[in-house]
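As a starting point, one isolated chain is supplied in C-alpha cells, in the form predicted alone.
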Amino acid sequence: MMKEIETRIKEVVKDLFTQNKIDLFIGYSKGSLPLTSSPCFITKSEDIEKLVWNSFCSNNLAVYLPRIFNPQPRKKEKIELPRIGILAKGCDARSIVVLIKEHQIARDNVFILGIVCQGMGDRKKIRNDIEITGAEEKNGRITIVDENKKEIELKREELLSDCCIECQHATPPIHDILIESGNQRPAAPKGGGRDFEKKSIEDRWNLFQEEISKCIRCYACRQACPNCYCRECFADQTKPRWIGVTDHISDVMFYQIGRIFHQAGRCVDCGACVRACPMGIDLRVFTHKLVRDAKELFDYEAGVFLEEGLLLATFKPEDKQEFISEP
C-alpha cells in the first residue's frame, strides 16, 4: 500500500508543477540510514522521483513554512510570497491550521497535499543491540536486517510512535487533495497519558526536574516544534535577558518551562520535539498535560477548526476559572 501511495504523490506533485500552481513542493525523501527519511524540497518535475513515503515520514514538515513565508528582512520593497507545495499528515495539517490562524503563513498560498496516516514508526523502538544495515517494508510488516545478514521481522504496529498510538486526528482537517490510505486506523481510546497527572504535586516535580536535567540546551526542540517561529526566542534576548545562557540546572529549567508553556493551546501533539532530543528526554510528558487541560477545561483541540477563535485569545463567559485561584 505504501508504494502505492507513494505512486500517487508524486503524480499530484507532478500535476502541480506541470499546471503552474506550486513553485515548491516540501515532501519525503529517502535518509541515510535504514527505517529514516528526510525532509525534501523539490523546485523542477524532473527532482520528483525523489520523493518517498513510508512508516518513517515523520518529520512535522509545517515548521519550514514560517522560515519561507517570513524570511529575515534584508529589504524594505514588497516581497512576492511562494507557492508552496506540502506533504501534510494529520498533525502536520493541524500545525498548518495553527500558523494561519497565528498569521505566519498565507492560506492562499500553500496547497496542502493531506495524506490519511497510519501511524508514524519510532526507530528507537527497535532493540538498541541491533545494528540495522538494511530494512524493508511490506504488507504491514518490517523486515530489518542486522550486521551478520540476520533477518528480523517485526509487526508495524510494533513501533508506532507514542505520539501516534494515541492519535485522534489521522485524518488532516484542512487539505486540498486528500490522499487514502487503505483502511482508515480508528482513533486511540481517549484518555491516554495519565500517570503523570496520577502522581502528586511533589513528584511532579521531581519527575520534571530528573527529565530536564538531562537537556544541554541545544535547543533541537525549538527548532523541529512548528510553533517555535519566533525570529528571537526569550532564551536568546539580551535586553531584557531573561535566563543565563548556562546549562546549570534552573537556567535549564526556565528554559523548558518557558517553552512548554508557550505550547498551550497550540501544540498538536506531533511528537516533534520529542524525536530531535538528542538527550532522550520525553518532553511530551509537560506538552500532553497542556493538550489534555486544554481539551478538559476548554473544549478546544489545537489546529481542528479553522473558523475556531485561538484558545488564549478567546473568552467565553461559561470557561472554568478555578485554576485562577485553586491552582
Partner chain sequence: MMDKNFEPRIVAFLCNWCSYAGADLAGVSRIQYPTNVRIIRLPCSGRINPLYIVKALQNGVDGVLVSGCHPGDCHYISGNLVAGRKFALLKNFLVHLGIEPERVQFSWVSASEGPRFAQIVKKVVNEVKEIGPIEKMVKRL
Second form
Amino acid sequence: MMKEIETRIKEVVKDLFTQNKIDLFIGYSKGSLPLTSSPCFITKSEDIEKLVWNSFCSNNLAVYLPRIFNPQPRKKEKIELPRIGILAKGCDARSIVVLIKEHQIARDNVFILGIVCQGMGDRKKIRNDIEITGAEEKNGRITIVDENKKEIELKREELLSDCCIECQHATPPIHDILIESGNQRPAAPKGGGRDFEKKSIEDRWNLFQEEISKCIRCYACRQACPNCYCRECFADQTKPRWIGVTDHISDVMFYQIGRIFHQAGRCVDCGACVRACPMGIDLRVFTHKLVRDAKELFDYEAGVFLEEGLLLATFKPEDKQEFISEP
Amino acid sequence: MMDKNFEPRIVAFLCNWCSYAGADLAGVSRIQYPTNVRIIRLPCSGRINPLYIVKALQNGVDGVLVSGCHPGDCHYISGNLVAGRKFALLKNFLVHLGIEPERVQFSWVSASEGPRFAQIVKKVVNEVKEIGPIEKMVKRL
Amino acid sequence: MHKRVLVVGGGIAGIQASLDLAEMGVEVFLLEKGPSIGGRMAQLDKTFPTNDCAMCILSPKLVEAAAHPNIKIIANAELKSLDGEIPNFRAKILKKPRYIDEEKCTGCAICMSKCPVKIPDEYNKGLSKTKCMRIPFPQAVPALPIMDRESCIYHQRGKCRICEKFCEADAIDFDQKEESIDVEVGSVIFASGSEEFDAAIKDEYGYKTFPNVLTSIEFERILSASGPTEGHITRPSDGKEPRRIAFIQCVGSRDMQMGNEYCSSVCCMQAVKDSVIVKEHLPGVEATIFFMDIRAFGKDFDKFVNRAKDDYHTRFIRARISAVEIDPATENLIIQYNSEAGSLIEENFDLVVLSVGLLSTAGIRKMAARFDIEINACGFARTSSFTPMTASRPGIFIAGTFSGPKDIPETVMQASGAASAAASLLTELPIRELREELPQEFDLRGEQIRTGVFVCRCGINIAATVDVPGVVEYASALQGVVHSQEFIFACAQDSQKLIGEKIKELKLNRVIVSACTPRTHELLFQKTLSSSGLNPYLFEFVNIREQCSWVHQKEQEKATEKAKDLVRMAATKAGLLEPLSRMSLKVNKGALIIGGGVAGMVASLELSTQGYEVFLVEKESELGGNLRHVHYTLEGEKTDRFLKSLIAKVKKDDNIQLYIDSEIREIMGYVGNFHTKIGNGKQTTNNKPRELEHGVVIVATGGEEYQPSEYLYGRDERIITQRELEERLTKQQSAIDKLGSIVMIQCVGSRNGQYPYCSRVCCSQAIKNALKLKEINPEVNVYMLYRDIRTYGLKELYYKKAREKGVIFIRYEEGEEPQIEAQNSKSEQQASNGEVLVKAYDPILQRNLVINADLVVLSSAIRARKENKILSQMLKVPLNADGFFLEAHVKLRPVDFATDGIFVCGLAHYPKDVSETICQAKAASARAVTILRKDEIEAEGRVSQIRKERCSGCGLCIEICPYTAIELEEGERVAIVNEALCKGCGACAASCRSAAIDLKGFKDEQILAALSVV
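Can you give me the structure for the form predicted in complex with the partner chain, which would complement the form predicted alone we have just seen?
What follows is the whole complex; the chain from before opens it.
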C-alpha cells in the first residue's frame, strides 16, 4: 500500500511540474537513520524520485509555508510569490487551514496533495536498548534489524505516535487532490493527558515541574510548530520583557505556559513540538488540554473549517460560564 | 494548615465601566471588605492579556481576581465575551498544570452590584487564605 | 444670541436630546425638577430584552451630560413661565434650595453620613431609609446632597446643625432661598415624562393594605443589587424568599373604570423580564403572569418571551384579575381567575407584583396648559403621525413619555428626533464657540521623571481612615517623585490652582492624584494639567476613597498600607507614561442616504435644512417606498397628501442630489471620509458623478411585505393581504360595498418557528382597515382571528373602537391556525356570497367555528430585505438573526451602529409605523449632524498602536475589533489602526500573541510595571 501511494505521489508531482503548475514541491525523502524520513524540497522533475512515503513521514510540512510566503525580514517591494505543491496528511492540512485563516498562506499559490493518513510511527516506541541498523516496512509490518543483524518484526499499530492514535482527522479537510489509503483507521478514544488530569493537583504540579525542569529553552518546539510564525516571539521581547533571561524554572514555566496558551484554538495536535524536543519533554500532556477544552467548552476544533471564525475572536451566547466564581 | 496571620496579596484587574464602578459603589455604600486587594483599572476586561495573570503569579501575588461586565453589558460591545473564552481556557489550563483554582478567579460585576463586588473579594481572600501563600510559579531568587 | 435650547426634564429623553444638541454645537439648559437627572431609567434593575444592567448603561450618559461644556444642568428646579416665540423664548426657572452652596460642595457626602434624621428613600420607593441630608443615589448627577427641609431638625426645631459642623468645605447653607433664573432660548424640548399609576386607587388589589403586594417599580428596586435588599428577593411581610410570585398586568392601563383606556406599552415586557430575573436570583421560584394580551411587539421581544416560557418556565395565564385577597395567617395572597375553559381557579401566591401603567396626571395636564401645549384625550401631548415630536405651540418639541407611554429606545429616538427638529429651527444662529486657548505643552524630551503626588483628605472621608500624612511621606521617597503634599479637598478650586503652580514651579512632568474615583474626577485633573502646559495623559489617579477608606473604615493601619501600595503602583506606572495626542480628522460634510422611502426622504430633508449636502440613492424608479401602499393612518390622517408633498420637497431641494434607479456598488472609508461608488441604474437620466465623497451614511433601505404561501394566497382571488385590501378600500370602494363577511387572519408569516418576531404594525393596520370597512358599510361582518392584539400605546383606543363597532375578535393559538377551504374553484367563482370557509377553534367557546367569508385578508409579515446582507458586508455592520440591521445598543443607541458615522432608520431596523419611522429618521439625522457639524473630529487619546516590525498580519485583532478600526494594510501585510474609529478597549492588544499591538495609556509595559510592585 505504502509503495503504491508513493508511486501515486510521484505521478501527481510529475504532472504538476510538467504542467508548470508549481515551482516547488514539499514532501518527504529518506531520512538519515532507519525509520525516519526528512522533509524534502523538490524544484525540478529530476528530483522527484527522491520522494518517499512510509510510516515515518511525521514532520508537519506546513511549518515551511509561512516562511516562504512571509519571509523575514519583510521586503519593501512586492515579491512574486512562488507556487508550492505540498504533501499534506490530516494534520498538515489542518495546519494549512489555520495558516490560511491567519493570512500566512496564499491559498491560490498552494497546491495541496492531500493524503488520507494511517498514522505515523514514533521511533521512540521501540525499546531503547535496541540499536536499529536497518528496517523494512511491508504489509503493515515493520521489520527492524538490530546490531546483531537480528530481525525483529513489529506491528505498525504498536509504533504509532500518541497523537496519531487519537487523531480524528486522518482525512485532510482541505486538498486539491486526495490520495486515499484504504479504510480509515478508527480513532482511539481521546486520552492525551487524561491520566494526568486524574492525578491530584499536587501530583500534577510536581509532574509539570519535573517535565519543565528538563527544558533548556532551546526553542526547538517553537521552531517545529507551524503556528509559531511570530516575527518576534513574546519570549524574546524586551519591551515589555515578559520573561526574565534566566534559567529559573519560573521563567521556563512562563515560556512554556505562554507558548502553549498561544496555541489555543490553533493547535492541531500534530505532535511536532513533542518530536522536536531534544530533552524528551512530553509537551502533549499540556498542549492537549487546550485542544480538548476548545472542543469541550466551545465545540471548536482547529483547522477543520476554513469558514469558521477564529476561536478567540468569536463567541456564542451559549459559551459556558463555569469559569466564573459566584460569590 | 491555615496560618491565621497570613494576609494574602490579591491583585484585581477590573474593567472601568462595570466592575470598577461596582467597586466604587461598594465604597459609596460603605460595604466593608478585606484590605488585601490591589485594584488595577483597565478600560475593559478584554484588555487583560492572559499573560498578566501568569505574570502576577510569577511576581508572587497570592491571588488574582479578574472582573468585567456581565455578558451583554460590555461598554465596548463584546470585549468581555471575547475575553471570556480566553479566561475559561486559561483557568482550566492553569488548574491542569497544578495551580490551585482559588488563585485565579473570574467574575462579572455590574456597576450596580456593590455588594456583589464586596462578596467576591471576601470569597477570594478567604479562599486564598485557606490555601496559604503562593509557592508555585513564583520566581524567588 | 447663539443657538440655545431649553430641555425640560432630565430623564433619558432629556439627557439624550441634550447630548445630541450639545454635540451639534447648541448650548443646552437641562432642567430637572428632582435633585438628580436620570429619571425612571435610573430606578430600573435591568432592561429587556437583553437584560443589560440599566445603571451600567445610563451612568456614563449622566457623567457625559455633567461634563459636557455645552450643557448646563439645572436640577431641583421648575419652569415657571415661557414667553416669546421662535427663536426668542424667555424662560423663567425657579431653582429650589438644596441648602448647600453648590460652588463649595465637593459632594464628599460626609453630611449625609452624619445627618441624624432618617427619612424614606424615594429612590427606593420608600422601601428603605435614607438621610434627611442625602445624595439621591450613588450615581446621581449633579453629585450633590440635598436637604429635606420638612424633616430637618434644625429647620423644624432650631437645633442640630450637625452637617454644618462636619462639612470641611463650609458648604452648608441653612438660609438658602429659592432662586429665579431667566434664560433666553431659541426653542424648547419638553421631555417631562409621565407618572406611574397609583395602585392604591384600585383598592381591590390590596396595594398598601396587604404588605406583600408591590408595584412593578418597587419590585424593580427589590431586584436591583443597589436596592433596599441588595438584590435579595424577599417579601416585605416576613423577609422570606417568595416561592410563588404573580404579576398582574394592566393595572391602571386598558382600564375604562380608571379612565385610562390606552395601553402602557412597556409593562408586558417588564413583567416578562422580571420573571426571568427572579428565576435567575431564586431558581426555585415560580413566576406567573396574568395578562390580557402579551404585547411583545419590539425587536427580539417575542424571542425573549419564548425564552421566558421555555427556559425559565414563566407561566402565562390569560385572565383579567378582579381582586387580590389575603390569607391572614400567612399573609399569602389569593387570586381567583377564570380559566379560558370557564372554570374558576384559585391560587395562592407569596408575592404579587402589580404592573402599573404610565399616565398623565392632573399636574401634567395643568403644566401643559400653562405652556400652551395641547394634549389629547388621554392627557398626553398631542402630536401628529407626520410630525411626531412637534407640539401644538410652534418652537416646542416633545420627547419621551410626555407624548404617550413608550419604551426606552422609542424615547431615545424621539429625543434625538426632537433635538434635530429643535436645531433645524435655529440654523440662522451661530453656534457657541468653545475654543479654549491652552498653553503650549512642555517639551519633555530628555527630561528626567519628575512626579508630583497629591493626596486628598476629602475632608475626613479619607483622612479618618487613611493616615494621609503617612502616605504623603511615603510617596516622597518613591522613585521619580520630587514633590508630595496633601489637600483637604484636592478637587477644590484653590487646590487645582496649586497643582498648576507646582507643575510649573517644580517642572513636574508626571502627576498623581490620590483621592476619590477617576470615573468622576479624572477629567477635572486632566484639565488642570492641560491648562498648566502638561499633557493630560501624564496623569495617574489613585482611588483611596471609594476603594480604600470607605471600605476599610475599621482597619486604619491596613488601609494606610493599601493606600501606600496603590500610590507605589501608580508611581511606577507613571514613570512609563507618555504624552498622547488626539488625532484629528477632517470631516466631509456630505451624507449618503440609502433608500428613498419615507425614512430616507425625511432624513434627507432634515440634513438639507441644516445645510448639509445629501446624496439620496433609491434603487427603484420612484420615491416613496412602502408608504406608497399606505393611504391613511390608524388615527385617520391621509398619508397620500403627506407623501406627495414630501416627494415634491425632496425633488426641488438643491442640497439633495437624487439618484433614482441606482444601486450602491461599493462603500469604502470611515467616519468623516467615505467614498462610495454608485452603479448605473436602468435609466441614466443625469450625468451626476457616480463616485461620491461623504462623511456619514444613513441606511434607510426599508423592508418588504411577506408574500404568503399559506391560506391559499395567490391561488384564490378572494384571499388577499392587508396591503391589497387597503388599495381596494381607497381605489375601488364599490367592490367592497357588496361584501357581507370578511375574515382577517393575523400573524401570517410572523411569530412562527422560522420567523419568531412580531411585525408590530399588522394589528393596528388590520384594525384600521376593519374600521374603514365598518365606516363604508356598517352592516358588514368583520372577524379578526388573532393571537394577541398588539395595539400598544394609544393605538389601544382604536381596538376598543373596533369592538364597539362590532368587529368580532376571535383568538387562536399557535399550532391551531385557522384552516381555509375554497368551496368553488376560482374559474367558477362569482363575486357574490361567501363561499370561502374559514375554520377556527375558539378557545373561549371551546369549539370549532366555521365562518363563511366573502373575503379573507391576511395580515402578512414585514420582512427584512434580502439585499441587507450585501449592504451589511459593504458597511461592515451586523444584521440580527431575522435579517434586520442590528444597532449598536438596543436601548440607548437605537439608530447608531458600533461603527462610527453609520446610522439606520425605518424598516431596515425593524417593522414600525410611519410615525415611528419619521421619529427614527429624524433621530438618525440628529446623530449624523453631531458628526457633520464638526470640521474635524477628534479621536480618543488612548488608542491602539501597531508595532509594525512585530506584526505578522494574522488578522486576529481585525476580527476582534468591534469598531472595524483595524485593517490589513495590503502592501506590507500588517495591521493598521484607524485612530478615528478606535475606542480604546484594548481587546486587540490583549489578544495579540506577538504584542505587536498595544493600547496607549494602558500599555503592556505600564501595566506590568504596576504589577511588578504590587
